[in-house]
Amino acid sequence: MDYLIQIIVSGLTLGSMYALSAVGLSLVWGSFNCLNMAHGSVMALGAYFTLIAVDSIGFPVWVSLPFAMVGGALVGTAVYYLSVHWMLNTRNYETNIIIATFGIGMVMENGLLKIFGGYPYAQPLTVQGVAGLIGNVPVNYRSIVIWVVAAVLMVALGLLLTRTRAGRAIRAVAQNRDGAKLMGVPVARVYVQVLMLASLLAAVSGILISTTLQIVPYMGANPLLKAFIVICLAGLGNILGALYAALLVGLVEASASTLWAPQYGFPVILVVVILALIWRPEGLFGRVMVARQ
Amino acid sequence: MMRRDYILSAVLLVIAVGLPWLDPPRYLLAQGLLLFCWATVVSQWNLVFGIAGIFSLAQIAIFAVGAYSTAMMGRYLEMNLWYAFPIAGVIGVIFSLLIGLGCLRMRGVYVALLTIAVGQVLFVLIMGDGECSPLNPGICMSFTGGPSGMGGFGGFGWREVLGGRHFIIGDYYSMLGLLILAMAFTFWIIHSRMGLAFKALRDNPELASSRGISRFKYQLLVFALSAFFTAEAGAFFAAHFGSVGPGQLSFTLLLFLISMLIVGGMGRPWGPLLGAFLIMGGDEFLKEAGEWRHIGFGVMLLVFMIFLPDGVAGLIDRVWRRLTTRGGAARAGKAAPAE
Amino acid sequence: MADTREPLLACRGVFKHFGALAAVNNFDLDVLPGDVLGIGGPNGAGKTTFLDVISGINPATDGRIRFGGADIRQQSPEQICHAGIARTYQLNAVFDTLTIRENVLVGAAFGRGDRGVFPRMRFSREMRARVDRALALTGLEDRQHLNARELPVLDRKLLMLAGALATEPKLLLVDEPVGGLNPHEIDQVMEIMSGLTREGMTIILIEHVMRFLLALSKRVVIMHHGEKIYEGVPTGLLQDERVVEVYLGEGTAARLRHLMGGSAAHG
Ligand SMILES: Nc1ncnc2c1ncn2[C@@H]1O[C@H](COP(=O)(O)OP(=O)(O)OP(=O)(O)O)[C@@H](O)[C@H]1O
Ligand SMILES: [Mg+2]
């Protein structure tokens, strides 16, 4: 029993990290077909943010927050400038849209270790103590808030699709891109506000991750594996699909974890993710909310 | 294979052939077989994302696979190397098959992602092995060596025929000879039957398989053969270290390889020499220079990609067609064909 | 009418649900060896979804499909192509990085069967008569060594034709072969397919322009929202009330009527 309590807790942590990065993720290559490897390394530049806001710049801590997500969109927006833009529409854009983010997130990743050095830093935005008790389970604080942001900021993101101009503009976009650019939509400036958002959202994924871990330069690489192991999961584009997607690799991560060996998480994951697309090869969920390809 | 292959081929043999009898430096020697043994890895990459147009980025894995499974073989088996490299290369092979068969209903971005887990999988495998293995008596060492790798399997075995001054020219020819059985492979396999079949269902599959293609057949093929020479390539490398580790599942050796393809220039037969040739070489300016290296790398890659996407084989190409169509209207219906 | 040979192509109650949308609805079709047939319709009608059905690109949801007596509805592309049938396509598909003549090759390489786990490594004697009849057949002979991807419109049509034809195909399936060519480059195109139909060739051919359509076909089906309309001669097509209004128009027929005169050979 304490197990199955130990799994859950520890997974819905994971699966609420996995969720913001995963969501993002999907949410640019549902919109322009980019699958972005630079996520990762924003992941890490979110987490670096906290600390030049704290440590070099003096902002108190609560600051940091805001500070790093603002820091990440803009990163989101020079990603967009760097490649996407000089590429949409050109021949084989899908695989080299691939090969020149991993080039931007390496420049990233490089210039990280360039700065700071390869020293693990411990992230100063974290919570420390045991809220309680689950059976024989403890429940730290920093679990609860990891849960809670994760949760307050996918809520925000439904509301923002669903409820504002501009997020009715970008499922116009990613459900149908030319059919959006004959409405009107302004396409371009939507694919910049997507991985605005997009690498906003991996910057506090990055913080939560460096909460349970430490900050180093390349601490973005792994759970970047795992987002996009969720989102092939989920079937790329589809972006309710990707957070239900990441709770269930956190639940898989965490069992294999708990009942095995931490190392034998992440393989168990991709196993059990690649025998469920030779299943079902468009993802579990199907492309409910793709772009037609 | 055009004249223009053959002139081009003999030239680069005579040259490779002959630089150890001009007694240059060992470091010479050794960072030309090193760029022998990628060359031999992103020709092979090439065949795969290049020519049959299928995104996997597992050949890193492959050439991880081949490298650790001649190591085991050298150090648990205690065979001889010579004998362990064939066999590396049939479980490169299998291995690949398997990786093919996950990714076979699967397509594009898909593969590359799945791909890439599958090498960073065997990276934290072995990054978290740490159980004191009985098959190394005496000494606590896992079984794959964990984190810092193993060694102590032996070598290619020059050392011991041509003397500790001169073993590196046995290693050197050794992996040239690996590089002309993997580039004179690809030639065969590009002009073959079977290298149409890949190149038109990289152009469409859709009409590749109405023209009679087997999209299964012809992706598990070349996931197998693609691999034996890259699994070689890792054995070959072990051998000539003395050792294996992890770091051949890095990102690092990644952004190295794909930064050769991508200059080189994809889908081009002789893009994978030309680029690691021009990695290697502007490598030797950044040595120097730590994280910028990477840095620099990176960079490229994305000049690359916005402007000159298929490499500087690809831009050579176009030169050397327009030249020789401005030769003479006569000769514009003789244009060279891309491949 | 009344022929007593085997029919090489028959369908029989051949659905194809997309959703709750049957683009091709209960369709029965017989094709009889040197068969020319014409299918014609409105956009959307899914007369290209059909051929995508018995091509095996997208598999029919129900019904019976057998060709030379075999029945072909599970098989895939590779396997119906094999069995000798081919198509080409309404959008420009050919294969951009190959040449003509290599692009004529896959076809004469691969379509006739390919055998074997490790399939065959060079190319027939064969294989390149076949691809030099197919570019004789289409006139690309002089072009053979361009590249696709620059071909204009026209040759890209006889492209896809010729990779077609080079698979020596016992029934050929053609996707509006002169959609968006302008009167002399269709005429051109009219010119090869005759030459086709003269040599006994078996067709089924999808075009709108009603001019080509009526002049090749020997039979011709209107289909309409997945159904069948009308079979029956060309020139009947022209007194049908249910596809003058449905497709043709009052205009369109008139003019029709008087292109095609007493001309017209009555089957
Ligand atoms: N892959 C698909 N998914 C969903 N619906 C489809 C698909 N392909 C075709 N359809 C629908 O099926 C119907 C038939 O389409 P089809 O392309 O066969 O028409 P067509 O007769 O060839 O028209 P046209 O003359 O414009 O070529 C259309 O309503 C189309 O929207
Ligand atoms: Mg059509």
Partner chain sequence: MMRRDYILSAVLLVIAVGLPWLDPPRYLLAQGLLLFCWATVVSQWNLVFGIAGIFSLAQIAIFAVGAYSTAMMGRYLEMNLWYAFPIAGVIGVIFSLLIGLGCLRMRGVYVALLTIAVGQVLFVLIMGDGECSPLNPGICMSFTGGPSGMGGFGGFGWREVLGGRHFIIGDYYSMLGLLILAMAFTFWIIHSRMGLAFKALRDNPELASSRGISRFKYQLLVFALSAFFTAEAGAFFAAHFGSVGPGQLSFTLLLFLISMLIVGGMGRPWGPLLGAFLIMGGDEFLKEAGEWRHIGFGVMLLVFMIFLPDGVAGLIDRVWRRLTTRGGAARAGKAAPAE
Second form
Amino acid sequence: MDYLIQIIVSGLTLGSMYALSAVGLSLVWGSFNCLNMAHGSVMALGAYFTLIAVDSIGFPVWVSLPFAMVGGALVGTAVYYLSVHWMLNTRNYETNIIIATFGIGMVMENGLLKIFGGYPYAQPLTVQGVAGLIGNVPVNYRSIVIWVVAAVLMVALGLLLTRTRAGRAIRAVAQNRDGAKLMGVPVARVYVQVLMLASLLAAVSGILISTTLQIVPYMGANPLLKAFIVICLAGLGNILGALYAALLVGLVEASASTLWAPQYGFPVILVVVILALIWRPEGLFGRVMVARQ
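Swap state to the form predicted alone from the form predicted in complex with the partner chain:
Partners and other molecules have been left off, which leaves just the chain.
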């Protein structure tokens, strides 16, 4: 029984962290029909923003989270104007944006390495201590904070997309860009908003991940890969499916790590994803597209 509790606690913690990055990546895919390859670098930047806020500027620790969120949103805006803005109306823009954002991500990572070096830093925005026991399994405050932050942001994003005018515009552009443009939707502004939201979520995801590991310039590479696995498993562009798939991936990784060893977590995830995509190539929560002649 304790093994099951440990798997659930660890799986929810991992899944919550993966959900933020995967939902942001899925939001970009749904709107642009391509990937933002700088997404992982934004995660690393989010973690460094908290470090800058506390150690360099001297802000209180609780201010560092909104500081990093604003910083992540600004980075997303910069990514748009440095790459996406100039490529949306070009031929094969999806491939061009992927290549351009990959280059921007490399510049970000190498810039962090140049400024901060390769030395790992501890995340200042973390909570120590054990909240209590479930059975014989300790549940620490850090896990609870991760659950709460992820849940609040997911609910806020859901309300934004379903209850606001900006959210309706984002969904309209995701469904049909040309149709939305004909109806007067400011498509360029929507794309900026999408990258701002996705980068904000990526920054928070990087902060949460760095509370369990350390802050290093290349810390976003592995989470980006897992986020891509999650959105493939969910179905590309399916935001709600990405949330469910992230929790599933977190539970699978926690199961492998608890029952065998941590190094088996990622290989088991790959096996599960491959089997799931063989069964449903469109993703667990994706829809089959029917082409009529």
